[in-house]
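Shown here is one chain on its own, the form predicted alone, set out as structure tokens.
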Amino acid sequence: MITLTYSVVLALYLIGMLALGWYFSKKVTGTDEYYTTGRSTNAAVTGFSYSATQMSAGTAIGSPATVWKLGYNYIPVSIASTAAPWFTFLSIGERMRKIAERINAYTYGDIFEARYGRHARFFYAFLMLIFYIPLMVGQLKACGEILKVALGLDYLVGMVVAGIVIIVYTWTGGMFAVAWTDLVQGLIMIVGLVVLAFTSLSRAGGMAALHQNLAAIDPRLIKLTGLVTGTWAVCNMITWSVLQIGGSAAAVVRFIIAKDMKTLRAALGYSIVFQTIIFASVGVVGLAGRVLLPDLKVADSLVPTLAANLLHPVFGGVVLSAVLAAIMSTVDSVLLLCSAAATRDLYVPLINPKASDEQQLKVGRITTVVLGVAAILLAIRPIDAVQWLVAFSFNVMAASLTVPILCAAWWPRATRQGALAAMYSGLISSLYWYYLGWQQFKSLSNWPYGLWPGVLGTAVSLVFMLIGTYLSAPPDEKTKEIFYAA
């Protein structure tokens, strides 16, 4: 019976999604719709989507697992992930809008080649495709194994559905099936955790109950920093707020698509209301989980497990679905960007500089399938990698990319050659990290001292963007206007 109704649930879902594909298929035009909506956007749309991309299997699986080790811990990390939009919309956000208008750029690879020459322009393309597809492999590959549990589905038969659903509704409506799928998905995510999260605190007795059963099960579960060090906590809180600007480019982007600053502005508080919704009630059942199922043998399954014990199948069924919400709003979204970044950044420059915009969009969608359907066979079998690179990616796009975007936003100084030396230094310095970190601990998840790779790149990064700013010349006064007039 609980599968039946699992099933039928999902099957709902995944109809609607392609649905909301159909429908916004009719309004792609050209590449200007396909990759931005005409900018278009609301700001329900705008925010939710924007947060939606963030979250992935990382947030609906990993994050609730995260907090059933660690407790309270993890709350330095909660509170940095709420605060990210922030961090990221009063930064850059209608800095980017308006750059974006002005130069009527589709994709960032448009702003940085504006503001920092081809070679910019390339190097981002390079670091999307390199570090994306991967990524999207993992995503899948998660889409498979929780129907899989859930459904008792073949994995390689819950993958592939999962992927041609994403891949169907991403060509046919672009940004704009991506944007409002986003926010469908965002409210099922709403919707099914906060139930859980209720379902599970009220089973745990409460927050006094709960807070005394953790600490008999291990006082340190209730202190911040009591399972981990407090350089860990820092760059935990630097990572998920700041370097957002630079790691979560698939997210970043949507301050392009809004309708207006009005817009954009409005959408900061979806945004925060979204997160601030979802990272509490993970947070909840990560806690209330932990004093339930005090001996669960696999963290990941804590969400599907205490979906199936404590709901209705219906709204277990809602939770699984708000699990691949999380997935797909994350993989359209990541599939989207890197068909930008190969059509944009990569075939027009390189092989096609005249093509028209029907050309544009054709090769477009047709990059969307390629990379999709690419993303689906490295999932039949994922190599070990995989798991490691979809785990450091943000890091390393995040040491690569941070300092460069708020130098195009905010420092008319800032030069190609020192933006350059930037994306190259913090790209090598955190991969040297990470393979300091595998010499000194045989892990891809502990590095010396404490400190993320993704912080010690930026850092790097803004040290080259200031020795390469100063040792060449300043920018022309045209670059100057576009950028930074009033």
The other form holds:
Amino acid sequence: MITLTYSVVLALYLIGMLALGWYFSKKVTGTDEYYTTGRSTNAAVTGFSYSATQMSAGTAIGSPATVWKLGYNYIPVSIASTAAPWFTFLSIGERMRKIAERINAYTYGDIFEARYGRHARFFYAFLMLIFYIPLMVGQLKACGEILKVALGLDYLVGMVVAGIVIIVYTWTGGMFAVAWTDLVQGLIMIVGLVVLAFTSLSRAGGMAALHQNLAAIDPRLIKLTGLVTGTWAVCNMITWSVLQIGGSAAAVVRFIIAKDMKTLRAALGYSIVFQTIIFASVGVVGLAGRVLLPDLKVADSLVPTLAANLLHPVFGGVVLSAVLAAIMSTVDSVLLLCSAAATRDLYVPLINPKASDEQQLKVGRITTVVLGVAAILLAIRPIDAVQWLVAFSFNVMAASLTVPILCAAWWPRATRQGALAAMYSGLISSLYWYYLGWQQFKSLSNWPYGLWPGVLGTAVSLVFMLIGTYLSAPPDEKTKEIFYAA
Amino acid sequence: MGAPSKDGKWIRVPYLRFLGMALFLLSLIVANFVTSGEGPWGIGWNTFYVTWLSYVILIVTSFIFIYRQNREEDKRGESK
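For comparison with the form predicted alone, produce the structure of the form predicted together with the partner chain.
In what comes next, the whole complex appears, and the chain from above leads the way.
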């Protein structure tokens, strides 16, 4: 009975996503609509889309599991993640929106070429394709495993069905479908996770009893530090807040699809409230889960296990849809961004510089399908540790792109040489730090001195940006006029 | 670091904004290291209040910012 109810709720959810894709396919008439909705989205869609893209399997599955393990030690990360839209908006949101309009940019790639030249654009495209595809694979793997745990469905069947649904609605409706499905997916996430949080907190005996029981398991669980080192905790917070600027290009690109600046600011309000609700709920679920299921063998199964044990099957189905929603809202955005990178940053400049808008749209749609199918094929036998696969892609991209983007937004003196030095040094240093962490701890989540690769790589990238810039001639006046005129 | 802005031709770098961000992050980090988990209301409540207060500060400051920016823009009569 439970499996049947779950199946019906999940089927309704997936059909709804396909219907949205079909509906919005009629609005796509060119690449501008396909990749940016023609900069026409309203505040709610923009805000929810930004946040839903930022949230993934890592949020819905990985974070409650990590809170289950670390208790309050991991809660500041949720707060830092909630601050991320605020930080990215304040750092680059308004500037990117203005610059994108001036140069008709669809992605960071367009902005990089206009500011730092073609080499920077190719670097960005390379980074997107190399590091975002593993991220999609990790998310699809999570889809397959969730459906396996919840419905007893074969991993391969669940993963392929979810993957095909994502590909179809992204292929047909482009950014329209991606952004609007993000809104719906965000609302489903709110309902599912809030219901689960309140129910599990109530079953744990309320907040006071929860604290006492956590302390009885391990007193360090109710402190903000104790189970992790200070440096690790600080780096964790910096990584998931400030470094979203470079690490989460798929989410930040939402800043350039809003109708106007007022819409963008209102979107920020939606985003902060949405993220507060989700991350607070995730924290409560993780803490209460530790008390209710202290002997859970696989922490990643916390959310589906709690849903099955505590909720009516209909709400259990909604919680599972919420988990799928978190995953799908990330994969669709990443897929579209990779399609844009392959089409706009590689196909047009390298293969067909005179491609018409119609040709670009056609290639963009084909690329969406090809990249989506490639991710599905790679997810047939993926590597383990979804949360750390997400963190790996994020850290490397953050180290490579955060400084060049910030400088493109604010620093007229920054030069092409400086930006390229920053990109390559960020990439190499963060990868090297991962290598050292693996050598020392045989782990993708521990590094020398507790220093995260994104933080270290960004610091190295900044140094190289300064050196490269001051050793080269300033950019021309025309570029400065485009980027920095008030 | 910053663009010339005396004649209003170039953008201004909003240093206060960046300072505010840094302060928020710093206060979060400090709170991490000073909370013991104990509190006058019982075990764990210090931690609870530190975490929830951070969410409240985030929401309140963001809405004040949005309101002020929109008001300034309305005064200037621009929206793009």
